[in-house]
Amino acid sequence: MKELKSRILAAAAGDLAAIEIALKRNLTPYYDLVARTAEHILFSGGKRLRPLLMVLSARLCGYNGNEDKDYAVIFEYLHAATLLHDDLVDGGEMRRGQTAAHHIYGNATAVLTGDFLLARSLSLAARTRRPAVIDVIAQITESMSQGEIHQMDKKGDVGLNEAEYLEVIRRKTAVLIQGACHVGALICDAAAEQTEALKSYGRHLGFAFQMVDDLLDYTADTQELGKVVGADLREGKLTLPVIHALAKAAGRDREAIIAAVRDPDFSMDRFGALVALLTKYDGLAYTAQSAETHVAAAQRALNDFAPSDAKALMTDIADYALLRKA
């Protein structure tokens, strides 16, 4: 994993820094709180995932501009944005291993810092002066803040099954991350297939990330994580490994799972006993396999892409989200 990571970090790096100017130069709120807010989570040491999808998918398909990472940013102000928002919706403490940002700023002021970056995010799409990418960004944001409901509607609903679940992760993270793989197509006007295997890679990506980030929640340590491990079972969020264990549990071991996703002061032996039990009845392990047969998918949709440092670039990325430790 450190090998891989160690080759993408070294093939994206001026990709990279030239997004970190952008993220900075396109910023531009005129009040300081604003600037301090935003700032608070965007160079908190993201992963910039989206915005470098987004110059790659255009990179791809043979992009030769020069504006590509201020519209690339657009994606990583819209992450930015749903995180604000989740972390004070779900009583987030920690986001990125530091505090999260309404415990320092206040809930009023990340609630609008987020609502800013929404827009911003909007601002920067129309100046690419295509109604289609205008159209991308506006049905992400309308996704996710109704993926972000509906998975507040179901919190505690041990009913939850896996279909369910998967359209919350559609609505809530791969259609952001497929936005930012359709973008990288629109704003080089490429071929119709082109945009559609880019943004089935993306989705594709977006369903084996999300997989692996609630792997991780149950696998994982907080130094690693940045966040408190079971932050999900406190917050009452089933995801795949508890909805896999519970579809295959009866009796003394169904009733212990459910317990558990009820009670949001568990000790840390109870959450021990319940990754045991995850365990036992395959939650983890079917987790991971799905999360692979997305990564699968993905890659399968860069097939008809000639060889490039871009293709094999995506290609790690894919690796990559099944391997993280974070």
The other form holds:
Number of protein chains: 2
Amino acid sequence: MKELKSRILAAAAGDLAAIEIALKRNLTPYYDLVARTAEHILFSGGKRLRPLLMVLSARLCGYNGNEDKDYAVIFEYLHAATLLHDDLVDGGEMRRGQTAAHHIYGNATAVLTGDFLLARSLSLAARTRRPAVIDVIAQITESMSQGEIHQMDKKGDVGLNEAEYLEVIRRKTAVLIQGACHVGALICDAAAEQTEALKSYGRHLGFAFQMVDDLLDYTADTQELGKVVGADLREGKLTLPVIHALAKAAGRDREAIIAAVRDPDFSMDRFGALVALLTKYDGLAYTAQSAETHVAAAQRALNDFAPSDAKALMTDIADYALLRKA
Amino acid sequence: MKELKSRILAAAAGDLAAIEIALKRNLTPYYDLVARTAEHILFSGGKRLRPLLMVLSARLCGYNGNEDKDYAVIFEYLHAATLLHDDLVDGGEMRRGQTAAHHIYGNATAVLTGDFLLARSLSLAARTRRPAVIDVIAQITESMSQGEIHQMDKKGDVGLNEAEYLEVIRRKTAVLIQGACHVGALICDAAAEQTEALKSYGRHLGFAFQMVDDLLDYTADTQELGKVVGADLREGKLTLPVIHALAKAAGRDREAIIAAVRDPDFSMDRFGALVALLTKYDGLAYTAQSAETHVAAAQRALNDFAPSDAKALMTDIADYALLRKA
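Moving on from the form predicted on its own, kindly provide the form predicted together with another copy of the chain as a structure.
Starting with the chain above, the whole complex follows.
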């Protein structure tokens, strides 16, 4: 695991450094408070997964221009915008081990800085002069905002089933990672099969990442995770570990899980008892297995690309999705 | 005044009806709560000024396609998105005589529905397949989000001067109306002089509308206005009537104005006393005069267009900006 992470970071070092520079260069707010709020969320230890995947996808399709990093930051700005709005929506206190932006700068500034970052994404998309790229970016935003509302609206609803959960995480998470890979292909005018393969890689990776995220909320420790464990449950947000366990449990066990979902102020003892139930009914194992299936599908999607450093790195990133601790 | 309004509504009736249909047709959310929240803000008696101006601007430039209404709604969606976010930012209780959306549906839904409407605007802009149009839309959003943050950040700051106020209202209000007129010209591939003339019309009209809005917050009655009079002051938002009076007043009068700005819980007596001071120091008259100057400039910008129904209507709309009561 440590070895995999080191290998990824070494292989991606050049791209990641260029992405950092592009993130600063393309921000260009006129008003200082916007700059400070945007920088708080943008430069607080993000993995830069999405821009990196756009750059690598373009490289797999033979990109040889020098604007890839400027387009890649679109996906980090979009990601940061949704973090700003979602943390506020979810009432999240911490983000990446730091106080969430809306706690420092206030809700209003967080909302409006999110809007600014959305707008920057669109401006950069417009600069590609490619309507297909712009369309992807607009669709991502439509999809994410609705996925988040859908998720929020279903908080505390123990009737949420796996199909609906998958629809929510597709909209909330998978479309953005898929979009990054898709745009990488689009800026190269890649062939349809290559484009579809990269979309498939991104979609499956997105599902895997979100499932592991949902799993970590039950299994990680708070310090490693950089946010509070059990946060999903505390917000009444049902994710796959709980959904699967609820589908299988009956009687008192089922009632105990439901009671935990409905009690926002649960103790760590109660949380431990719930995790034991999620284990008993395979909720954790099933989620891990689903994530593995998606990782395998993501890696399979790259089969027809010739071996290259970029392909090896994308394969490693998919493996890392499963092994990460935060 | 009543006659002018009737004339405008009669002349615009066909376009306004087509715009209403396009507003419904282009919304297409997948999730019902998004639809309800968006419809609450979209179909609650908006004047449809922005889409109407796009349609009329295109007509002035000889547009003869049938997609103008679909592009025009971009500007109403953008407007609605900013209303959703701004009402939340400002803590506004009422909007167009109704309870503000965030009070009914909650902050989170209001933020995310705003995001959805922003995204719909961009999707529709992308459909024009015109990068210049997309660029205008992205710039509008960047500008508005920063203008709103700027305004919010300066709340209660009695040092705010007229130049800075003008910069804020340019970003918050004028760019959107200017953008609607601009895009009307762009979708016709209008000549540069026509495009510039329509941008100028929109910009000046935008300034005039905002100044009259700021004036009405001191002079209208709550029922006619559809929101609470004195709201700007209650939020510590300094607008031109106060800025101008503060620049001229000294001694106790100046202190009384400052005290009113700093007291969010002022009584209607105190509000009356402030309005008297704004009158004494020409704050109200100066604002009205500034609005008139902008209306005249907007109308002048149309000089080189041949007489037409569309031009007459745009001229009337500019006059109406000054005379409206809400």
